[in-house]
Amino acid sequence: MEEILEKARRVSQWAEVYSVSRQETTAVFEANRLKQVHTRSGSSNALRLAKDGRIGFATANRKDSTQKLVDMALETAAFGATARFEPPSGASYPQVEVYDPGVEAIPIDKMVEIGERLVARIRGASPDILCEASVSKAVFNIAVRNSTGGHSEYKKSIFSFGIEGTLIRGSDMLFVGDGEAACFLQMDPEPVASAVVLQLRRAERLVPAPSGRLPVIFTPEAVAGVLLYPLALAFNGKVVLQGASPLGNKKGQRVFDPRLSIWDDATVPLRAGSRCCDDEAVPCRRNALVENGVVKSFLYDLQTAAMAGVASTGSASRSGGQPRPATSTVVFSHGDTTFEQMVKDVKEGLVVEQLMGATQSNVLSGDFSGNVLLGYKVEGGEIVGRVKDTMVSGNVYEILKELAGIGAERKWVGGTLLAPPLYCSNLAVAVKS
């Protein structure tokens, strides 16, 4: 990094190097059996610089020459965006625990054993089911250094496992699944297995679906699949600057249910989306997006923050390209209504676990419409069976403006979202005839 930075600073106004190395091992199960175990590793450097007031950017693996990387970045600067910022100088970073040596040390045979236990547990509840599962460990070394004195370096581990099951009976196909992901070693697959077994039990009976304007309960998995992406776009500072966010001009206004608060908090320990600093070496912090229903702030990286005339929120993220604002670890506030109480309150309606195709509607406006991949009919305050050929549609902002209930229990989904079930009193439900 020092060599790249030294060469780049000689020919630029400022320069920044982002370096990441990764090693990952995954045990893959297909058709109820171990298919393969594979390990892969890689490392790369990304150079960003300012030349004549414009941003140049290039990436290369560690084996490429440093001069080649500098030359590529300089070439792109002629066509780059105007640099509105300078990289941060030295900063103090919060202590955020994101590494567990146990993840790096777990042997492959123990990972395979976890996968086998998952498959056996699900097949014990449904012998005819076909399972696909994976157990994975990954370790990252991440460093950011710039020519103005900013420097951050940390190590991160992620351990994850998950299972999906398909049960085919004639023309009917049932899909179930669940998973866990965190920065610490989790040896017990029982919570995930129990969640899938519960899905199987609730789905044993196939029942006619209701239709019309009906109450719908979204489980935390459905909250992730239906609501998270539109909200992440709406609070993205770049989308706000483009004038495309429906919340862009509503800062300080109550848009959501007054019982609802949402944070983007990269400082939550041992979670897959957490870290001490963002990918521009800006310290991470807890950013309140919604507070008691009021829009509080948006997420910015250095460039978009400078364009908006605000400070970066420590939300820069990279996925093979230049930094951009993005969510990290999203946390919903909990309510005071249990899932069981929500179900008991419904005379006729649905519980939705998975909605397929929800993000293919007009996401920026908050509209969604999708087929229920896994959902249950509620009748007389009880879950009576699974529905199929059913579609649910609505608008994220209309739903969240006035909720019938917010769950008292919350669940981690994908290691990056902590959400309760949400009870919506009136959604459009259609059934294929």
Contents of the next structure:
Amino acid sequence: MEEILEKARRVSQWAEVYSVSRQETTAVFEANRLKQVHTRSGSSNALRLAKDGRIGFATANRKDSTQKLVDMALETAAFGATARFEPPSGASYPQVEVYDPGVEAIPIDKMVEIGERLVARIRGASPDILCEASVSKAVFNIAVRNSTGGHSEYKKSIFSFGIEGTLIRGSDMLFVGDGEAACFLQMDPEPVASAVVLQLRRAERLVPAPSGRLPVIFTPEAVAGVLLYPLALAFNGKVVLQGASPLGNKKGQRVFDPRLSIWDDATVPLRAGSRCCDDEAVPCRRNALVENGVVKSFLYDLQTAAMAGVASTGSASRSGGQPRPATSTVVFSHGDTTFEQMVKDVKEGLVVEQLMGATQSNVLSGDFSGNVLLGYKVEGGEIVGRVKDTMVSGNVYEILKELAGIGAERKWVGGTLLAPPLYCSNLAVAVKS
Amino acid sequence: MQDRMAAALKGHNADYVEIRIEETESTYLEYRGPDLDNIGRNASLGGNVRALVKGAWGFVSFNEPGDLRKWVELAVAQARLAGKESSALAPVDPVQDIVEPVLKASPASVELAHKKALLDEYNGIILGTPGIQTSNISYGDSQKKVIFVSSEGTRIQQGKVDVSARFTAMARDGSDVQQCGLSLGSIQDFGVVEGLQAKIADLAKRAVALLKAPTAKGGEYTVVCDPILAGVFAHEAFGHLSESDFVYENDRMRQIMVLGKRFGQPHLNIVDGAAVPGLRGSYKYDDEGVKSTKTYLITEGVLTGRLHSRETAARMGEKPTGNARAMNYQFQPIVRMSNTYIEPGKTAFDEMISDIKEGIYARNWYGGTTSMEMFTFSAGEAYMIRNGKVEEMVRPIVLTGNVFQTLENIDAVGRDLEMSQGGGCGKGGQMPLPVSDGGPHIRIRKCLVGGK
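Compare with the form predicted alone: the form predicted in complex with the partner chain:
Up next: the whole complex, starting with the chain shown before.
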């Protein structure tokens, strides 16, 4: 890393190296039994530099490719974006716990045991079900170092497991599933197992779906699947700068339900999206996106922030290419209505857990339309069975403007979202006759 | 390298072992609005070992090959830990071959300056269109060398080239944002991204027109799909069901997908084949070293074939089809599609719409997902059909349905055929894998359309 930085520094205005190495082991269950064990190991270096005022970028993973990396970065710098910033020189970072030595230490046979317990528990509730499950541990070493004196490195662990069950009756297929991911070792699969068993129980009967404009309750899983992606785009400083965010000119305005607050918070301890610094070595912090319904701030990396004339929010994230603003750990405020109270309140409507294809519409506008992959009909205040062949359509901003209720209990979904169930009073539901 | 790989496999003590090593170089450019937002180059080397012991797999990926024997031992130990039954792999003859890409114009020999100038021009066309708010363009090309050596004596070296681009134009009116997209790709010709000026101008104009377009009312319609959307249907709705890894261990799925069962009317033929040359999903050998084929999934409305890896073929007592593919060295090969399409039929477009009182003409692709029997896919463009005529534009629609009913409900198959080469398929965390799909215009009765 130092060698790359030293070589690059000599031919550029500034240079920055981002290195990540990882070690990951996964036990995979197919058709109810252990089928594969994988190990993935690897490391890579990303070099970003400024030459004649322009940004160049390259990545390589070979130890012997230092010169090539510098050459490739210089080649792209001839055409790159104008550099509007300098990398940070030294900073103090918050203490954010993201490593549990227990994750690195757990032997593979213990991981297999967790998977076996999950599968056995689901099959106990539904003997004909076919389960796919995986149990995974990963350890990352992440380092950012630049020629302007900035340096940060940390170690992160992720332990995760999940299960998906498929139950086929005649030509009808039912899909259930749940999972967990966090930085700490979680040996007890019971919360995940009981969530899936509850799905199976609620879905036991297939009932005709209602149609028209109806109340719909989104579980935290549906909040993750339907609402999170359009919101993450709308609060992305890059999309705002581009003028493509529907919230871009709404800062300081009340756009959402006044009971709703949303944060992007990389400093929540031991969560999959958490970290002490972002991928440009800028310290992470808790960013309020929405406070009591009012749009508070957008997420920025260094370049985007400089172009927008604001400061980086510590939200730079990389997925192979140059850093971009992205959400880390998204936290919704909770309300005071329990899920049971929401259901009780519905005369005729739906509970949606999974909406297939929801985010393949025009996500920027907030419009969504998806087929209920897992969802239930509510009749007279009770869940009466599962529905299928049902389209639910709406607009994220219309829904969140005025909610009929915000759940009192929140749930972690996918390790990066903490959300309550949301109760929407009026959504379009179309049914195949 | 091949000799080192073969030597590392000696005395492996497993039912089967393979080593795959890949060297890749890639270049990418991305625009957001007027700014070239991301430009970069990548050089990577990596490999993996996959071992089979008593019916279970061990898989190890790495990027410093170093002592290959060490990785072989780890993969075998992991397979042994999981293996409790018996292994099955459909037999294939060992192959020794070197496959060079067949190139018309290699993207690697085009100067970065030329790529940038071309994309600058396209971006200028989009941004210069009145009513356009912004643009997104992403371009990428790569060249790969993949060496595959197995414990059965197969040694294959394949060169692979890929170029792809996606252009998106976004129009805005107040808080209403509408967009139109175009995706392209090729495994042999940089030329696919040249000369697109007229298409891009049209794309930008359509995005602006969408702002004024009404939303179709949700409900059941007769829907006519263009070749691109017909291809998405062939791929998303039906193709994934033909991937045998969903089927082979699932007795009920095997009953649903039994060969010889009627799925559609006699005008329906659906094909997948990496052996169909020159398309984005074409290759000579898959990532298990099996020679590619052309497989009729549906012949005259009847299920006649499915896609296999060596393991699924053996478990189902069928022949391997060469459809085991891995996105890169960090992944193991799984059953994937290649080039999937509906074969042309006999109905002219005018005839297809002539007796539709109220229906939808859906064009272009926006996205699609499937969960076996159910599918949803999004059209990028849509028009109402009234009294046998294509009328006003409506906003993009989402189509959904049960695949078996929908296959039955395809009541007309057009005479044309067009392949879409810009697709990237995702499955099992491996995305985007280059594929192509296509077909003629098709008409679907009673198709559920989402809307307000």
